[in-house]
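Consider the single chain below, provided in structure tokens and representing the form predicted alone.
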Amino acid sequence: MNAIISATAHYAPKKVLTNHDLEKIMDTTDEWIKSRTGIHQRHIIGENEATSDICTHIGRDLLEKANLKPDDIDIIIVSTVTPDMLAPSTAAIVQNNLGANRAWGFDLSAACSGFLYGLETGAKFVESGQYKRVMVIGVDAMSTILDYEDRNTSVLFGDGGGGVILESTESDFGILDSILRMDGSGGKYLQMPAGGSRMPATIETVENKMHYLKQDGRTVFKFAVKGMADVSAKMLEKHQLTGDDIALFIPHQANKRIIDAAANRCNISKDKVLINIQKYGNTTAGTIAIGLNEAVEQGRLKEGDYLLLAAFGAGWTWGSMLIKWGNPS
């Protein structure tokens, strides 16, 4: 039994923050950002808006597209590093907002690899035969943990995300395989130091900006290029596929140079690589989910196509997933 994706959706907040807007508040330029990252703009949540609100938009859209009622959902998995709060889980808030009274669920934290981790987890629940439908959502509101005086980090990220409905099938369509990895020794290079049990919030942690994302950009770039490229190539090799066999490659949208390196390693032509970083920036757990729904809306996937996903994020976490696209029902 395989898990198929029966519906996709994404949502980005209405407020847009362009590179020109950032020029007004920090020492940077539109050209500097575009040449190094490929980003032109990003979406930012508004006042009284949080991760659960984005998730709720996505969840309602998924239910409508799949022609499902809230009670048809068995499990809700929210992949995020920007939960509304530590407790209750964002998944619980979304469950209540949707009225999915039969569902249980949880938040999953794997940074930029979160959506892949969530897909793999949801797929295993479906494949077990105990659960029929799992909603997997990847969303982050990165603007809430960014220091906009740190030009090297804050220009990279945006808010938003997407999600899918996973259902069971006895066909050969669906999620075929995943290779997921983690190396905790890399955690020190990309982290938010304060706010957990190690360093609870105090006046000092706030004054010292310890609740903002900190990263060693060069180290992250080096490991991301190698990690995402290696795992994608390994997936193709494992299944005796080449870049020509892949109909579409949706990589995590962190940096266009990282994306290009991964595609080149797998010999996937540029026309088969989905790139939308220019519109959204890095939405962390949201990037692949946003790209997947845009691909569906643009008609870039047809039944029987091989879809390759890849991500790299804080942790270190990284991975690749192979999907045979189609919904036989």
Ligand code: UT7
Given for the second form:
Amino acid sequence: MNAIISATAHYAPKKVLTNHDLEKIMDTTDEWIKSRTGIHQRHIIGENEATSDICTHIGRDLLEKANLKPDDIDIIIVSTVTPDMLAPSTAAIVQNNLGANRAWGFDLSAACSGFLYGLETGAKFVESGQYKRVMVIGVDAMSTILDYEDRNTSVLFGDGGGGVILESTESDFGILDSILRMDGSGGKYLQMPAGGSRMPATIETVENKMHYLKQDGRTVFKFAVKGMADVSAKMLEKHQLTGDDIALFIPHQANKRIIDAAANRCNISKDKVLINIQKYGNTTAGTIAIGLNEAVEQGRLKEGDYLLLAAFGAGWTWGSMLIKWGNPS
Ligand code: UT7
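The form predicted alone done, now the form predicted together with oxa(dethia)-CoA (UT7):
Full assembly next; the chain just shown is listed first.
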């Protein structure tokens, strides 16, 4: 039994923050951001919006596209590092919003690798034969944990997400393989220090801006290029494929220069690499899921195509996934 993607969807909040908007609130330029990252703009949530609202848009769209009723969903997995709150899970809020009364579910925390970890987890439920349909959403509202006085970090991220319905198939289409990795020794280079059990919220933690994302950009850059390229190359080698055999490569969108370097290492030509970082920035667990739905909407995937996904993020966490694209029917 394989797990197949039977529907895709994405949602980006309406509000757009351009590089020119950022020029007005911090010492940066449109030119610097574009040339160093490839980002032109990002979407951010409005005052009364939260991560679960993005998920609910995605979930409704998925149900409609897959022609399913809410009760058809068995499990909801929401991969995110910006849940609405620590408890209950965002998955539970989404389950209620969708009226998916039969579903159980949980949030999964793997930062920028969250969607890949979520896909792998969801696929195993479906492949076991015990569950028929799993909704996997990769989403983040990064604007809620950014310090807009820190130009090193805040210009990179945006809000949004995407999702899929996973169903079982006896065909040889679907998720073929994944290589997932984690190295906790990298945790200090990209983290939000306060707000958990190590450093609960106090007046001091707020005053010291410890509830914002902190990163050592250069170190993250170095590990991201190596991590994404290594697992992607390994995946190709394992399946005796070359970059030419891949119809589409959807890498995590953290920096256009990281994407170019990883694609180069795997000899995947530019026309086969999905890049949408210019529109959304880095939406953490959202990037690959958004890219996947855009690829489907743009007709960039046809039956039998090999699709390669790759991610790298805080943890460190990273991985790649090989999918043979096809329809479940
Ligand atoms: O999903 C994982 C999440 N994080 C990432 O993927 C981040 C990975 N890292 C990166 O993408 C890059 O390292 C950055 C985009 C963060 C930085 O690019 P860089 O080419 O590594 O620049 P840098 O850190 O070496 O900084 C070069 C200069 C510095 O000025 P000085 O010291 O040379 O005078 C920075 O202060 O650029 C300055 N700088 C900026 N200037 C204008 C840093 N951020 C900005 C900014 N606007 N927003």
